[in-house]
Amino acid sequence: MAGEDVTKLATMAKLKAGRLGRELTDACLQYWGGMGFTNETPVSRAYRDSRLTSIGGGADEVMLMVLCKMMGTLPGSIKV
């Protein structure tokens, strides 16, 4: 709203949220064991949906590439 570029912060937030969501649902699935994969449990749906969240917001590799470009650490973008 103040006219500042928040691309870097938004990219970091999307990357962290996607990874944290996958880590959380994976831990829940580990707790539930084989029962967690059945369609009757909400953990199964959350596990599948967490993948869509991170992919839909941009794959982790894309988020990392955007961050590297903004920070000037992308190989090939180093100015000598």
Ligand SMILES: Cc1cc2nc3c(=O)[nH]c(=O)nc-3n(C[C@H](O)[C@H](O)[C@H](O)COP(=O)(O)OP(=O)(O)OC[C@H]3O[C@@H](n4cnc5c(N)ncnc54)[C@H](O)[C@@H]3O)c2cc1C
Contents of the next structure:
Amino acid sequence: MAGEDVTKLATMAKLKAGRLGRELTDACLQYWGGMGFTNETPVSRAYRDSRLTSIGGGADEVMLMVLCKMMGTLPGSIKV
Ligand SMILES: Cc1cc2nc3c(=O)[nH]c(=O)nc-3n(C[C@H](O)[C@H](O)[C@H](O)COP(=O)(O)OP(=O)(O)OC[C@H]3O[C@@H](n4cnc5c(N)ncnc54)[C@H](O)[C@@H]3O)c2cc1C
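Show the form predicted together with the named molecule, please, the one above being the form predicted alone.
Shown next: the complete complex, the earlier chain at its head.
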């Protein structure tokens, strides 16, 4: 709203949200054990659905590429 470019912050937030979502749901599924693996428990659905954050709208690797570009550290762009 202040007219500033938030691309870098938004990219970092999306990357973090995807990774955290995977870590969190993985821990929840592990806690549930075999039951967590079955379709009868919501944790199984959360485990699968949370994966989309790291894929949809630009995968994690693409977020890393955007960040590298913005920080000038993309391999090949570094002048030696
Ligand atoms: C349920 C669902 C809903 C969706 N809804 C929409 C929607 O409403 N609108 C819309 O426009 N799209 C939608 N999509 C598409 C989504 O945006 C794409 O799936 C996403 O951009 C990833 O592209 P991709 O699936 O072609 O994977 P790819 O781009 O083929 O990626 C596959 C793998 O290759 C890696 N990769 C790709 N490029 C690079 C690179 N340059 N460097 C390093 N690694 C790379 C990725 O990180 C990933 O690990 C949806 C997808 C899903 C699964």
